[in-house]
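The chain that follows stands alone, in the form predicted on its own, written as structure tokens.
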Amino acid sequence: MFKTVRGMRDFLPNDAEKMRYVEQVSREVSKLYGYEEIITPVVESYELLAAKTGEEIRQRMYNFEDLGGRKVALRPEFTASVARLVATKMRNEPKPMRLFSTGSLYRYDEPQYGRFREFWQANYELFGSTRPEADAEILILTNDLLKRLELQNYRFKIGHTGILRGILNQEGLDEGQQNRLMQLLDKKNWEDALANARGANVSQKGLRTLERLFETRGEDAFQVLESVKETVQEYEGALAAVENLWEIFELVRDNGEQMDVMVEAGFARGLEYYTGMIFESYIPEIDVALGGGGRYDKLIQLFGGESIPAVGVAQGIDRIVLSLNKQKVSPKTAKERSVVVISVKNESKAKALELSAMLRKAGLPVEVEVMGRAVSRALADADRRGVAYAVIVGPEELKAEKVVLREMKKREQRTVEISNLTEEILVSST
């Protein structure tokens, strides 16, 4: 018996609904805030992804040569590809440029709760604007995306990459040792991350500075950046950081947004190429971001383009659909207006047919009943099976331009005209 390849995974006619679910509503929020789609290959040069993604995800790509003798990859995550696209065929278009994309990514992680070798993500990068509008803007979509999916209770994790960097720059670390202290903080090893400075010649003052920024977290953000501005009052660099991720804060708070964030000074992400503010969406009940982003402005100039600043975030759709799970939160789908047609008798059959047709153009979805069971074994499946509404169409009722519509849920039944059968549905669905 064949099995699928370890870390990737079947998806079942109700999980593939959920994530084709959060994927809808991603595209729709896409829609709302004017980001056109792209598509772009998963087979990408590995050059190419390989550039800024970070020492960890280099190591866990599925790389290959191809029969081409080119070195090749699949897709560990969609920015390094939306980057190239810009770089390239997108370079002369106006900006800014707003750009959704959703597909499969695939990374050799160790298969764990939450934690695949083939995952789903929804993309939204923003180019053209260093303006903390920007910023901001990225923060309130994340934040409506996950309150239209009705997700509870869950929080940003939210910090400054030129905090840090500001910091190393002006101590005189390369910009290798820095990522490579950067991935530690990342797996949160504070301890490793400070002997690493030390190692790297970090002073003292950098030293004491690093370690209190480490320990500076907390969920009111203006506080915590007034602690931080503190701390980092002699570096240049990490003090423009903070004003940055200070104007941005203003603004979310300006808009009326309600978010529950934590701001960490000592935060950092696994992709090397973010510039400015970071972040992290995750709900407690899972020890896995759903999904995040941040600022990146150097990397379509890596990839042959003229210098554009971006910001973007990466939605983790397979993720977010466990949470919804594990909240026991569940979506709006079609099931709940779904209908089934069912003919008593042989000479009814086309007169089934003729009906789902209506149906179907008014938006309902529909199935006939194919098997030629008995209407009790029909009603039994389709109750089995979550449909909402059942339409029997018999040869009593058909000569008074009448049918049988059943309410699966209540259990109740009633005679309606052919007529107003589609309202019928459509207002008890309601």
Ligand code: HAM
Second form
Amino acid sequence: MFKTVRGMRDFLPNDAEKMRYVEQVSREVSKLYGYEEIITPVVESYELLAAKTGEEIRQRMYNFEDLGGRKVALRPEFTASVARLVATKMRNEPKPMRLFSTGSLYRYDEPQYGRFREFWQANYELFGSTRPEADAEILILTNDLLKRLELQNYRFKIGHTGILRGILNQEGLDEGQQNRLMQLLDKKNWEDALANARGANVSQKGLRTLERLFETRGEDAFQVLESVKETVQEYEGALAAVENLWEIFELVRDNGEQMDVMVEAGFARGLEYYTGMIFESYIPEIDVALGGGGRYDKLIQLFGGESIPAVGVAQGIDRIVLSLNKQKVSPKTAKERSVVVISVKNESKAKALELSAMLRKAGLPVEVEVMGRAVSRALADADRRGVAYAVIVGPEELKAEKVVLREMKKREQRTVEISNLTEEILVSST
Ligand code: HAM
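Given the form predicted on its own, state the structure of the form predicted together with this ligand.
Below is the whole assembly, all chains and molecules, this chain first.
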């Protein structure tokens, strides 16, 4: 018997419906914020995907040689593909440019709760602006999406790559050394990160500064930033980063929507392309991030384009579905208005089809009994599958232009005029 490959999943109807629901709300949000959808390939050149994705993901890419001898890989994220487009085919498009993508991604991660080898993201990228409004938009959009999905108590962990890089630059660490240190911080491995800094000849002052930063975090953004400012006062680059984050928080605070944050001065993300604000979203019940993103101003240039600043976020659809399950949020599904039409006698089969067509025209999801079962068995089956209404087409009622409408959950039924049937179902299902 064949099974799915380790780390790969089948989505049976209930799960598939939830995944598609989150995707659909994400797409609605993309439209509300002016993000245009693009579709890029799952297979890309290995060089492109590996460029700035960070050691962690690089090690876990599904890469292989295709039959033409090209070194290719399955995409582990969308950002590289979208940046490739912006550096090439879309380079003459006016800015700002807002692009949305959704689809499957592949990382050879160790399968565990919330970590899969094939997973889905809804990805939003905003190109062309260095301003804090752009960073704020990405945060606000993510907050809005989680709210629309009716999740509770979600919060954002926020930092700024420029704080640490500002210090490490001034301390003379090259990019490779900085990236290694950031990878350790991404794993919350503070001790090793400090040892690593010591090994890279960071000064005593630098080490003390880093140590203090790793401990600086809190929910009052402005208070945390005040304290970071004091800690990094001798590092110019880091100060500019604090200033930038301050401006972003002012915009987020004033946008009128509640947003819970945890600011962490020593926060780093595994991807290497970030140059500015970085963040992840969480709910308390799950300790993996639901989404993550940040500013990356140098990537397009690296891919041969002009210098185009960018900021974006990827929402993890699988983990959002896990969150909806944890918080017992059940998305409104088509099932709540679904109807089965059952004909009692052979002669009314055609009428059953006609009524089905009439109900579908009004937007109701309708199944017709196709197994030739007795009404009681067809009803028992509809009940088991959670169908909301049954329309029973019997010869007696038909003579009077009527049918029986049964509300499955309430176990109540009544005879209704065919001319009123659609209306009756629509009214009782709202
Ligand atoms: P990321 O943090 O690697 O960022 O992934 C974003 C989200 O994708 C995660 O928060 C998580 O929900 C989901 N995700 C990642 N790996 C897995 C996995 N193995 N299983 C299930 N879900 C997973 C990025 O991908 C960046 N491209 C985000 C970005 C866009 N930055 C700027 N623009």
